[in-house]
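Only one chain is shown below, in C-alpha cells, and it's the form predicted on its own.
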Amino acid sequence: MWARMALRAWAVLVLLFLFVPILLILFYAFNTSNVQSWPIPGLTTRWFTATWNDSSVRSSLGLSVQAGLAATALALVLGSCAAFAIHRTAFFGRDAVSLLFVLPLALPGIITGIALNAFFSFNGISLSLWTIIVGHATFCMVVVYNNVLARLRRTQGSLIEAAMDLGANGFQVFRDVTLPLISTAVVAGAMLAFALSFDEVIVTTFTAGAETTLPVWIFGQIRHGILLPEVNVVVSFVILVTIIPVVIAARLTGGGGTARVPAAR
C-alpha cells in the first residue's frame, strides 16, 4: 500500500515537474508587464494582438505551416509505402532495414541537420523552403511508418483473403478493406507528423537558409530577450498547435480498425 502511495505521488511530481513551466508561459502570454517576474501584476490580452500585427510572425507561421502540410504529405506517402513494403512481403534483411527507417526519429536532431546541411552543400544545393520539407520529412517519415505498420500486423489477414476469394481484385481489396481498416492509424500518423513538424527547431535552422519557422523564430528572439511578451504568445500557440494533434491522434489509436471495415456490398 505504501508503496503504490509512493509510486503516485512520484509520478504526481513528475508530471508537475514537466507541466508547470509551461503553464507558466501560458500565463505569461497574458502578463501586463514585459518583465517576466512572478507573481504577475495583471492580466491583457494586447499582446496577442501585437504579435499578429508582427509581419515577421505571420511569416514565419506561414512558412511553418507550409512546410508541416508539405512534409506530412511526403511522409504519408513514404512511410506508408515503406510500412506495405516491410509488412507484406519477406526478404533477407528486413529487421535491419526496418531499424533504418525508424533510426531518424533515434538520433538526435542536430545530427540530422548537419547531416542534411552537408548533404545540400555537397551538392550545392541551395537551402530553401524544400530543403526544410526533406529535413522534415526524415524524422516524420517514421511515426506513420511505426503507426501504419503497427495497425498491419493488427489487421485479419483471413479478411484480405476472403475478399479475394470472392472476387475482388488488388485496387479493390485495398479500396474496401485494407484502407478503412488502417485509416485511423494513417491519420494520427498524420497528425502526430505535422505536430513534429511543427515545432522542430534544430533541423530547421540547419535546413532553412535565410528563411525562419516559428520555432527559429522563438529561438532568435530568445537569444535577443527583445520581444519576450510576444515570444510567450508564440509559445503559448505552439504549445497547443502541438498537443491538440498528438491528444486526437491518441485518441484514434486507442481503438482496433477492425469495426471500421465497410459492410458487404
Contents of the next structure:
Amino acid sequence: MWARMALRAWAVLVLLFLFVPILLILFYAFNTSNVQSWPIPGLTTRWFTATWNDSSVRSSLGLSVQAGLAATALALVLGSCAAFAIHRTAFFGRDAVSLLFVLPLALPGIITGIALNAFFSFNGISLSLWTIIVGHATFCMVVVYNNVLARLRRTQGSLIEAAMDLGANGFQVFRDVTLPLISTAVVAGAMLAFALSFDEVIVTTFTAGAETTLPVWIFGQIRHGILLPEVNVVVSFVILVTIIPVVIAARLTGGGGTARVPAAR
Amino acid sequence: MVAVAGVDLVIDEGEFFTLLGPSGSGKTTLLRMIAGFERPDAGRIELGGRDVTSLPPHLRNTNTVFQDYALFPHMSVADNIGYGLRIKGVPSTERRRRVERALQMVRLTGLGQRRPNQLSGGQRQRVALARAAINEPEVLLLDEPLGALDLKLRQEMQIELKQIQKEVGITFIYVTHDQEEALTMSDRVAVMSNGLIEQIGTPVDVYERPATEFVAGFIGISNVLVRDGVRFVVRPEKIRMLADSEVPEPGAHVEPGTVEEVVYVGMSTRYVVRLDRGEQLVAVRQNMDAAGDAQRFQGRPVRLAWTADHTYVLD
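Could I have the structure of this protein in the form predicted together with its partner chain, to go alongside the form predicted on its own above?
In what comes next, the whole complex appears, and the chain from above leads the way.
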C-alpha cells in the first residue's frame, strides 16, 4: 500500500522534473519583461509578433524545414532499401553490416560532424544546405531503417508466400501486401527522422555554411543573450513541431513506437 | 542435408491425398516444392502432365492453405478471399458473386466485411480454405491446416473439409502429423520418415497392412512380435484377452501373460500385458460391461489370443 503510494509519488516527481522546465519556457514566451525572473510581471503576446517579423528567425526556420524534409526524403529511400536488403538476404557478415547502418546514430554527433567537415573540405565541397542534408541523412536514415526492419521482422513471412501463391507477381506482392503492411512504420520512421533533423545542432554546426538552422540560431541567441524572449517563442514553436510527429509516430507503431525513438542528440 | 529424397509419387485427379509423418520427415518440404516455394535439386514435378519444376509459385495452378492461415491482416475477409480472382483480372461483379458463394461454402455468410483479427481460429481457418479453393486450382495444398484448432473443432473441420473436397472435386494434398486425421479423411496416405516415403496406400492398407515397422509404430499402437523367426504386427483391437475359463476361438494362437496396467480411455479400456515370454503387448477391449469392471484385471494372469489372419508380417 505505502510502497504503491511512494512509487506513484516518485513517478509524478520524475514527470515534473522532465516537463516543468518545458512548461516554464512556454510561460516565459508570454513574459512582458525581457529578463527571465519569477514570478513574471505580466503576460503579453508582443514577442510573438516580434519573432514573426524577425527575418533571421524566418530564414533559419526555412532552412531547417528544407534540410529536414530533404534529409527525411533521402533517409526514407536509403533506410527502407537497407532494411529490405538486410531482411531479405542472408550473407556472411550481415549482422556486421546491420551494425554499420545503425552506428551513425550511436556515434557522438561531434565525431560525425568533424568527419563530414573534414571530408567535405578534403574534396573541395563548399558547405551549404546540401552538406547539412547529407549530414542529417546519416542519422535520419537509421531511424527509418530501424522502424522498417522491425516491422518486416514482425510481419509473417507466409503473407508474402500467400500472395505469390494466389498469383501475384513480385510487383503485385509489394503493392498489395508488403507496402500496406510496412506503410505505418515508414511514416513513423519519416516523422522521427524529421524531428531528429529539426532539432539537430552539433552535426549542423560542422556542415552548415553561412546560413544557420533554427536550433543553431537559438544557440547563438542564448550565447549573446540579447533576444531571449524571442528564443522562448521559437523554442515553444519547436517543441510543438517536434512533439506532434513523435506522438503520431508512436500511435502509428502501436504504442511501443516511443521506445524506439532514439535519445535526442 | 537432404530434406526429401527419392520420392516417386503419382497423385490422381480428384484424390484426397495425405502426406503423413512426424515433424522433420520432409512432408512440408515436399508440399512446398509442389507449391513452388522450394525447388528440388533433382527430379521433376508435373502438374496435369505439364512440367512445372522451374515455374515460380504465382505461375502454378496450385493454391495453398497455410498452417498459420496467412490471411492478409489489412484486408477484409471478402478481399482476402477475392484476392486471387482480382489478380487474375476477374471483373468485380463476378468476383463479388463468387466470393459470396465461397463464403457460403465455408459457412461464413455475412462475415465478408470483417477483418481477419475479428474472427475466431476456426473461422480464420475457413477463410484460408475459401481463399485457396475459390481459384479452382488443379491441386489444393493444405499444410497442417487444423493444427492450431482444439480437438472438438478439429474433428468437425475434418468432416467439413472432406465434404468440401467432394463438393468441389479438386485434388487435395494434405500434410499432417496426426494419424487419425490422415485415416479419417484421405483416399490414400503416404507415410513419410526422414525424407523417404515408407508406404503409400489407402487408410485401411497402411493401418491393417503396414509395410515397415515405422509405419506400424507411427499409425496406431502396434504390437511387434517375433515368433519362429518371423516379425509381425498385431493390432491391439485384434487381440482377445481371455479371463479365467474363457475359451479361445478355434485355430487361435494363445499365450499366457500378466496384466501390468489398466488404462481407461472412455470408449474402451487398454490393457498392457507382460507375456510370460517377456514381450509387452497392448490389448484393447470395448467398454461393453460396467466401466469399473476393468480394474479387476489389474495384476491378474490372463491369456491373449489372436488369429493368423489378423497378424501382418513385416519385411
